[in-house]
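One chain comes next, on its own, written out as structure tokens in the form predicted on its own.
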Amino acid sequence: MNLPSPVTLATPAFVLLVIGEMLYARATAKAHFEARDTATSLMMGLGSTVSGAIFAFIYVAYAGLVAQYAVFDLGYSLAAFIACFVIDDFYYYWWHRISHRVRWFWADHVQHHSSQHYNLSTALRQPWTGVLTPSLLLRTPMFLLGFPLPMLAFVHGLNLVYQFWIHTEAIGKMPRWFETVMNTPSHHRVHHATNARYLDSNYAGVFIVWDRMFGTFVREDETDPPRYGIVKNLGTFNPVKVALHEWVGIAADLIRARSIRDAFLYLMAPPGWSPDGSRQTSDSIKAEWKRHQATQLVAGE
């Protein structure tokens, strides 16, 4: 069956919209934008699909390898539709969390995150380099369950779809039953956040509830307005260092590593982390922070 790419039908969609999000910031004052920086994210998106049709044939050979040994044949039925829609977002949820956590995925997901600024046009600021990662592997249990590999395509661009409207500061909260369930722009504001309450939370791509499942949800609050970015902001808005400047950064850890044991911990531990704990992970600065709400709690009482 041939399933079209839910992602280059709604391409024009996500233009008017991001051109609607523009003027409506600019009357309202409630989303902000940076000319230059829309660029940056739009030239991110551009390089994305270059890149993702040019290493295409990596995804397809190594699917059509795996689909071989595929424990069942799921077919196109409306409920295999939907079992491979929720396990496709299952999926996404670890490979999310996988890639804030391990420096190797972080070097091809810190380029989303890496804009100051939170619109509809940081949906698409998108990464380079996934070739450079094992992250296909991931995917192999799905391969392996039997969802014919167009309909894995076709829910994982619905997916990505979804993601879009929830990158804006326009809206504010939806319904309490959809707070719920659903990831909405509240939930991903927090996501995209470097404060330090926020940090690695809310990796949801479509339901929320695997991080309530999980543990990592974190709710927004509004004493605590998000600040976006990364915890060292680049300042630049160059794409091509956006893209490759954590790539460069482990480059640089593997060459001055002193055993193989820290070459090893550069890659694979959280990013921030060295070998005398010097530079600060998401982890150091919770913890910090949670040592410094602790100490205001104590001197109010």
Second form
Amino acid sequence: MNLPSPVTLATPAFVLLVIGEMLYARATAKAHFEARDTATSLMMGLGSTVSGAIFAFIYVAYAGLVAQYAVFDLGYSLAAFIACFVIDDFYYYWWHRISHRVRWFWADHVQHHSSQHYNLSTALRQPWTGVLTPSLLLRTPMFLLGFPLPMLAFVHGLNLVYQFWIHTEAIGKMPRWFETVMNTPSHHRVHHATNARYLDSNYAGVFIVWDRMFGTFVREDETDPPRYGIVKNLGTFNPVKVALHEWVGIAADLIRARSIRDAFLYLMAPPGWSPDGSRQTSDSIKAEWKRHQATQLVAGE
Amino acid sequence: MPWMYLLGSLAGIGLIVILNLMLFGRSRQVLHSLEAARARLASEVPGLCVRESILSADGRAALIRDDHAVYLVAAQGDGFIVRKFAKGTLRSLSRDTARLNLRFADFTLPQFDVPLADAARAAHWQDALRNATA
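Form predicted on its own done; form predicted together with its partner chain now:
Every chain and every other molecule in the complex is listed next, the one we just looked at coming first.
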């Protein structure tokens, strides 16, 4: 069955919505844009499309190879589509969580988080270097389950299209039932924030229920507005440097590593890990913040 | 066909960026006061207790020292970036009268100059940075 690419079909709408949000931002100041940041985000989006097209053959070859050993033949029924969409979103949650907790994966995913702005153009700031990570291997169970490969590509595209609209400050909160079940702008603002209380939370793609189930859900707190970006924000708008900066950092650390264990952990430990603990991980930042909060509480009593 | 797609996308990106410039101008962030610089840093460093600080002559950066470290708060687009000085942070540090020339071991921020009000203060902060990165 030939299925269309949801992302390709939605691209004209993405462009119009980015322009619409800019006009809305100009009129209300409820969203923020900076020309160089927008240019970087859009160039990252284009570069991601190009790198995806160049390396698509690897995905197709691997998926085709594994699919030969599929346990079931699930076909194209409506139930199969729905199951595939939900399971793909479950996979997305875990892939996303790993991408924040393992530096090898983070080196790719950090590119999406590198903007200090949070608007619809940020949704298009997509990484170029997925082929350098083992992300594809994580999808092996999906291929083995027996969903048709075009269906897997289609529902994954739908997932990405859904995630476009949640990259905005223009929308406050959605109705309560929707906030309970679905990923929303409020939940995803938390995910993109560098405030200590928000680090490593809300990994959901479409359904926020995964975060609620696995203990990573954090609600947006109006008294602590999100500050966007990464813990050590980038000193450049150059998209090539944005795409490569963490890889360069990993290479430098691997060269410096004094043992195989250190080299392994530079790659597989959480971002910010170092043998002597001189750098900060999200865990150490959160711990320091909690200590400070406790001190303030005691001082206030 | 792929080339047409690529060229069309580049043209579209160009138009959106031009629209962005027309609507919001070219933002150039400035630190209006030391308080603003300290507040920016305090949002990233819990329990910051400032010992001394200085604003650059062009208002584009500030150097701040607390009990544990020295920090640079620098304008980047319409926002700011923060760098903590520690061993290995700098490749080199030099001074040209009142201007500090910082060369970072940082792929995205290889160099940054901090013009200060006078040579004496620049020399003082040069020493502070040298100690922090020793």
